[in-house]
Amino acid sequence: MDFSLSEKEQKLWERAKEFTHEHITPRARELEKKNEFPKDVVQKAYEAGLMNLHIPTEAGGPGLSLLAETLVSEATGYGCAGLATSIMCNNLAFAPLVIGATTEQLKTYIEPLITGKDAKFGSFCLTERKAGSDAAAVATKAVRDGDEYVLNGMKCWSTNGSVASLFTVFASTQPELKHKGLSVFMVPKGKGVKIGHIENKVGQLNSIQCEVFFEDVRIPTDCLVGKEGDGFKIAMKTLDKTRAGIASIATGVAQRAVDEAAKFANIRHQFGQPIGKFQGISFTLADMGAKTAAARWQTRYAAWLADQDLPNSKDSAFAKFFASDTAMQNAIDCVQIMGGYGYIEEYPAEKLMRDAKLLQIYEGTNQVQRLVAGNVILKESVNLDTGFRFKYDGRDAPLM
């Protein structure tokens, strides 16, 4: 067993780490301000060769590991959540189409956006307003027309949306099949494809989300993706790969929260003293630091499972779910120990505390993430032999 990170890898972070601390941790509070897209820092990210890292060289992409892209997230993520969702979003936005969707395919509809000199946007386009966590009531339907599909209907919480020129979008090709019925499509930017409202949020405002309307929207029928009826279990395989980019962006927040709490411990004075040199104090720092070290390393797991083509459902639900977890707490243990100079905007505490929380909410929210992994769990008992021998004389017992 080795823990350690590839030659390659190592270079990748340590790229990704230097381009965080010149880029993006200066600039976060800045941008987020305009409350817009982040284009000329993007912009610098795909420059650097740290955006579509998962493309299979086939399509024009460095063909690059999960764990790949989990060390450029957690990097990213420690200067600013929302920065790093919107330089990583590809991943998820083109993750069905290296699922499910052929080399020539990816070659038409992928490679011109990942090749040219400017950084371009795909877009996840799942979730509705009545189909949030309950993908099986997706309402937005495509109905095959010759040799085109025709869809019409509305996504919202679409990340990059504003921006993209192609979308992933989950329509029901069936819909009395429910889940069963839905399909994917890749959908380029044109007649008939609308922005709607862009959601103004509480964190995270460096990553923009917003509505997309498809209205008649005709499309070749090589826009989809695999089989009709396909849709559902691409969607499920495509969360169990980018949850674990999720779960590293938490932890880079987590670590994030852990340096800045310490610092501030170091050079605050009470007492006559560093504050850190109180039990209180220094518990805590070594309670979130802990919890940051078994976040990376569950996340890592997941990933590293899902690039070796292993089940990964329950471990990335795990990473997604604890990660984001101690990146909030995290976040409320750095406010607490800056007090109240961790509620004021000056200081870096706050922000983290406003991102974190979206952490638990996207992407799957964490109940839903406990949901999962419970199941798989359950799953895994039913046959299970822990070598206990059950005796019991009592009546009406569980029989174990």
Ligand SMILES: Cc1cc2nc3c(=O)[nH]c(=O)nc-3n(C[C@H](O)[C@H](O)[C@H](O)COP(=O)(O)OP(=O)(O)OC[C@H]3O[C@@H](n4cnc5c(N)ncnc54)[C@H](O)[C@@H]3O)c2cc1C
Second form
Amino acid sequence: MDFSLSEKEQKLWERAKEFTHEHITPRARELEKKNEFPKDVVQKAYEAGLMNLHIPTEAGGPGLSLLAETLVSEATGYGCAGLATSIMCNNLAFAPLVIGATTEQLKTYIEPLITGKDAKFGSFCLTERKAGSDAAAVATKAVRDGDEYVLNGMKCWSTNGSVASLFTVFASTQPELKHKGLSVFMVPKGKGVKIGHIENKVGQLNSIQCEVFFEDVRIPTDCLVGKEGDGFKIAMKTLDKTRAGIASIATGVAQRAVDEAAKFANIRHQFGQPIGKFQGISFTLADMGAKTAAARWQTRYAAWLADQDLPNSKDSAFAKFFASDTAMQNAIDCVQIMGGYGYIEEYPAEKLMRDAKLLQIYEGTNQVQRLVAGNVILKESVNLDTGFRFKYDGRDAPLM
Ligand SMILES: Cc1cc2nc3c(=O)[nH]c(=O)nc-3n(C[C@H](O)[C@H](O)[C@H](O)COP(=O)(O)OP(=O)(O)OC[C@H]3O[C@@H](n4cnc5c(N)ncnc54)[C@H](O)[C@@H]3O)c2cc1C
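Now that we've seen the form predicted on its own, could you pull up the form predicted together with this ligand?
Okay, now the whole complex, with that chain kicking things off.
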């Protein structure tokens, strides 16, 4: 077993950390006040080669691994979870296409977006007002009309939707089949695509979400990804892959909370000594550090499984809920360790707390992650021989 990064990965990790130190951490607070898409920093990230890492080389991308993406997201998440989300959002928007589209489709629709001078954006459009955790309840419809599809419906919470050139839209082609009737389309911004309300969040203000309306939007049939009815399967495969991305942003937030709390505990004196000398503080720091390390390795393991094309639903769900729960708890502990200073804007802890909460909600809430992981554990146990037999009246008991 080798825990080290390859030379290429190590360089990427260093580059992403330097970028964060130079362009994200010093500007996160100022940009947050504007509450708008942080275009200039995202453009710099694009120029630094920190975006679109998973696009295959045949379609003009660097064809890097999911593990490589998690390194960038952890590094940028350390500086600002909102900016990290803005930077990594194309990973989510384009993942269904990398999974289900042909090389020809990727060359036509994705290559022009990732090879120009300016950063271009995609937006992943699954969620609707009545279809949140229950993704199968999608009501947006796509009806075939000759060599076109006509789309009608409304999506919400579309990250980067207001700046997107291409929307990855999940729509029903056969509503009576429920989730089996879902299909996925690449929808270029054009006639009939309208941006609605922009959400006013309390955290991750450097990432923007909006409603997107599709009104009689006509797209050629080659915008269908995979076959009609493949949408739900592609959505689930996508989320299995991208959850490691959220987990890595969460790991970055969790680590930042440890570092800021520890720095503070060294310099803040009470009762004639640094507060870090009190076990009540150092034990908390130890727990924060241990959970962060566990989150990091679980996240990298989940990404590695996906890179090997091995089943990773359970491990990516573990990574997502454990890392984001750790980020949230560490942020709260960081506020507590800083006392009153933790609760004011001049210090970083309160922002970590606001930003961390969202990590437990988007890309599948942590309850849904527990559902996914719990179901896999139950299935795995059916044929598991633990060496112990349940007995009833001296006989093996298949049911109790
Ligand atoms: C900032 C932000 C960015 C987002 N970006 C995108 C994006 O780019 N594209 C996109 O398509 N979507 C996006 N989303 C949507 C996001 O994925 C959903 O918010 C999330 O899946 C939860 O859906 P919901 O908010 O409708 O909550 P609901 O599904 O209504 O859930 C409400 C509560 O019920 C719980 N719950 C629901 N079902 C169950 C169950 N079976 N068992 C136990 N508990 C359950 C949930 O865990 C939650 O606590 C984003 C959301 C946010 C807030």
